[in-house]
Ligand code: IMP
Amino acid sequence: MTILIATRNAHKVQEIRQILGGNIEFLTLRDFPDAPEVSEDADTFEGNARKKAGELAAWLATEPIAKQRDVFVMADDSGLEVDALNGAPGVHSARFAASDKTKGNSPDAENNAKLLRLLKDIPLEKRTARFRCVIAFVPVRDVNKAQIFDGACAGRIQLEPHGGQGFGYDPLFVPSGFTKTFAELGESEKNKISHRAKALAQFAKMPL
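Can I get the structure for only this chain, the form predicted alone?
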């Protein structure tokens, strides 16, 4: 089986490979420089995942690789939902600070700074949040047949960042039952409990 992971994010690819392993051949958008850019403009994680997987699968169906092997597209949308902010940043997690300056994704440091600024008057016990991930899995031979997998990891947003590992909001997020942030736990520990790990665990149960 060959799966195109619909991302150029090296951190995300590494996490998926570590969690799934096995005899799967993984490709990424770095292997297809001519792949179309999909506008993630849906208002839900599932909507963005479905759109990205479907459009890339339809494009890949016209490429030589689709005639040579059985290919699937795996696309996900994920982000942070903070209860005190009514679920924000949500689908805007990667570009949370962009509206302050320019369009497009924002540097992690700017996203974290904006989050802390918005939560500056919120006490620690009310900083409940969760990371959520929705994965869409689409066979190139039947682009209308999407399977959806959803995972969430609950926790709290800390008063200041801790840890030098991970990416995104990891330095601010302490998962429930832990005292360290995702950025302090390390990849191997994080991959056991993360939102993406839980969604991928559902995927792994699917007969392939």
Contents of the next structure:
Amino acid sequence: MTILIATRNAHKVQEIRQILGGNIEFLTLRDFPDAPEVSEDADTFEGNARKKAGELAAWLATEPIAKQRDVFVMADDSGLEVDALNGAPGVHSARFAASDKTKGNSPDAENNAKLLRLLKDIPLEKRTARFRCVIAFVPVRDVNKAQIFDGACAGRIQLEPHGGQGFGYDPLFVPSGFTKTFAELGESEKNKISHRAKALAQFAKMPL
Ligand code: IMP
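Next up, the form predicted together with the named molecule in place of the form predicted alone?
Below: every chain and molecule of the assembly, starting with the one above.
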């Protein structure tokens, strides 16, 4: 079996390989420089994951690799949902600080600063939030047949950033049952409880 992981992020590939391992050949977008750029403009994580995996699988179906049996595309979309902000930043997590008219993502520090600004009058006990990750898995031989896997990690947004590891909103997020942020806990602890780990664990239960 061959899985194209719809990312250029080496971190994600490593995490997926670690959890799924086995006899799977993993490819990434770095192996397909001509792959189309898919814009993530759906209004749900699932919509974006389905769109990314579906469009890439349709493109891959026209490539020589499609002659192999058992070629799949895996795409994920993830982000942070804050209850006091009615689920924002949600699908806009990567570009939260930028205006919706600009296309690019915003630096992590700016996204974190905006989040703290919007929550400045909200006490810690009301700063409940969760990271969510949705994975879409699509066979190249039948690009309309997506399987969906969902993972969430609940926690709280802190009053100020702590810790230097990780990325994105990690310095502001303390997962439930812990006293340290994801950025203080570090990768190996985070990977045991993260939204992505939970979605991948769902995926790994599927008989391949
Ligand atoms: P994507 O799914 O890779 O597009 O991630 C979207 C955005 O959500 C990232 O740019 C981060 O801002 C945020 N995000 C997703 N997962 C995490 C995480 O594990 N830690 C911190 N931020 C995250």
